[in-house]
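This document starts with one chain, in the form predicted alone, laid out as structure tokens.
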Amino acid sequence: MKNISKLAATLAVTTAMATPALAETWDMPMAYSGSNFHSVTGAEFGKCVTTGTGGAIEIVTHPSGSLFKGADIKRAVQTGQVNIGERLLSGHQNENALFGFDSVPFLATSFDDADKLWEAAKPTIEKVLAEQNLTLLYAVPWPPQGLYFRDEVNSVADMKGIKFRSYNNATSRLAELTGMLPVTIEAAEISQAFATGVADSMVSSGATGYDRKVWESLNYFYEVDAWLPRNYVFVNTDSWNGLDEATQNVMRGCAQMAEYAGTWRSKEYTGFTLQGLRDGGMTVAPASDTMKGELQTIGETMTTEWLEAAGADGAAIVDAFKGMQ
């Protein structure tokens, strides 16, 4: 809270220095429901910027993939179709394997470790984004990822043939290595996909399952703490460079507060949403020892594959992270 107070004080001073300008509306597409904590954090960030700039920049959020689908948001910001957006970068590993650093199974399985991994990776990710005409503002982690199933599962053998919702390379590969059938489904389409039998399982946080009321279709959530991926908010660099320094400072201050608040929400939301799944009728429990061991072995395979794809930069991130342990 002391950090928030300092940021707020700094922002207040910066706001007083900002020079009113012709008002601009910046549409901010987001992939997740308006009630999701990432979307709530993004909306507050937008209000902070609008207030801090005296209305010179009005940021309007568009959750649930209503403006652009999740997979299209990053490209829309890069090309200037919108000025700003939020995206799960691990969904773009096909562009650059480094984007998948936060989805390497069992590398960082707690919030503390996820923070250290982000510290190790941030300079490299910022550089890659800069090369794509994107300027990073803030990043917020999801709660630890667990496995959802319609029916009880106690081992990898029980997963064979199950239709599995995937959202990036890591989840697709996890499905292949467990014998499940990957089906690409955006977050906004999860509820319908489970209700209609398009998919019967997924790996995700308790937050996603709670937001989408997956207990209406699924019955089991196994806590495996596979990884903690991040959502990233970035702006088109040309748009960023068109702002004066005072406005940039306001936006940076709001971004710092958003990252702090979003991370706090993620931590608080973890227990709340798991209880919400239980209240909805789901069985929420740790994975069996057998399943944990089998998943760890699969995780080692996926880690090796990611390091091969990510090259020297990927190895440097992992080495730097391990050096913080």
Second form
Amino acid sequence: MKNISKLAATLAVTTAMATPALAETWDMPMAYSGSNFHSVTGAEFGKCVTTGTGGAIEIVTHPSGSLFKGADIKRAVQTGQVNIGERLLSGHQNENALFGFDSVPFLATSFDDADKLWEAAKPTIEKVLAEQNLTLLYAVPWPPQGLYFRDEVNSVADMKGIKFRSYNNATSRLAELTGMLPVTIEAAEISQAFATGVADSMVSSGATGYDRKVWESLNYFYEVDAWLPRNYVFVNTDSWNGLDEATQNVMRGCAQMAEYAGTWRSKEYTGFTLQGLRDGGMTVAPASDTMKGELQTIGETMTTEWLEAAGADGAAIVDAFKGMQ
Ligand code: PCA
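Condition change, the form predicted alone to the form predicted together with pyroglutamic acid (PCA):
Okay, now the whole complex, with that chain kicking things off.
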């Protein structure tokens, strides 16, 4: 008995010595599937922080909405239930129109323009987040958004009455303006929604269609390049202020690397996943000229509406972006 407690005491001391004094685990909820490039980027960001802090902070990612569902992640971080998380930024457009700057149709339709738009918007978004007790770390774009349908569609008239899966206000509005019926569903749940006929269409990237194997239900992907929305990684500001400067510097460094690496992956994943949709049996093609023209007109309406909702700060983002062209 004595020997056993002695052994236990020795083990306890050894373990304590091997672990830095302030070792902490930071759980990081993420909404998208583990194989998705955003989730891979987040996991590598976590490893970078763990290595960089000598194990003082271990970031453990929880993809697929397994810890908190997408719609609950921001609140979980704000209220300190977790220290860090990742979410689609425009998912918060219903709180503040400014969060929808990256889902304004046809404003920024390429990776280069999406980066410029982010540069123009970042100080404003950081400010809005700071007012909500959140500190921005990095943001990575999704590939360009196109339209998925079960059946062939050549014009907006063909879309009338189709059930449409939306992921933010802009996508719901797009559905309304095209005569479709929007229903908001998290990416983690779309395979089932399409399989059961809850929805028959959506706007998203090739990446999300590929991740969720939508070819099991849908047959057409039209490349529209409507916008490139971003996921962002953010920290509870109280947790952030509790870190010493050296640790904050490691996190900032890892975040910068993650933004760069994630963007690179997003570009690589664009072609790869469109090919994956084709291999799954889908028709992947540019939208018809008629459809493109009609969507442009709808895009103009949505741009006007967004500028009205986002006020002077929104207009300043668009002006700054246009000034970079
Ligand atoms: N995929 C995410 C958002 C944008 C994208 O390409 C989704 O469909 O939920």
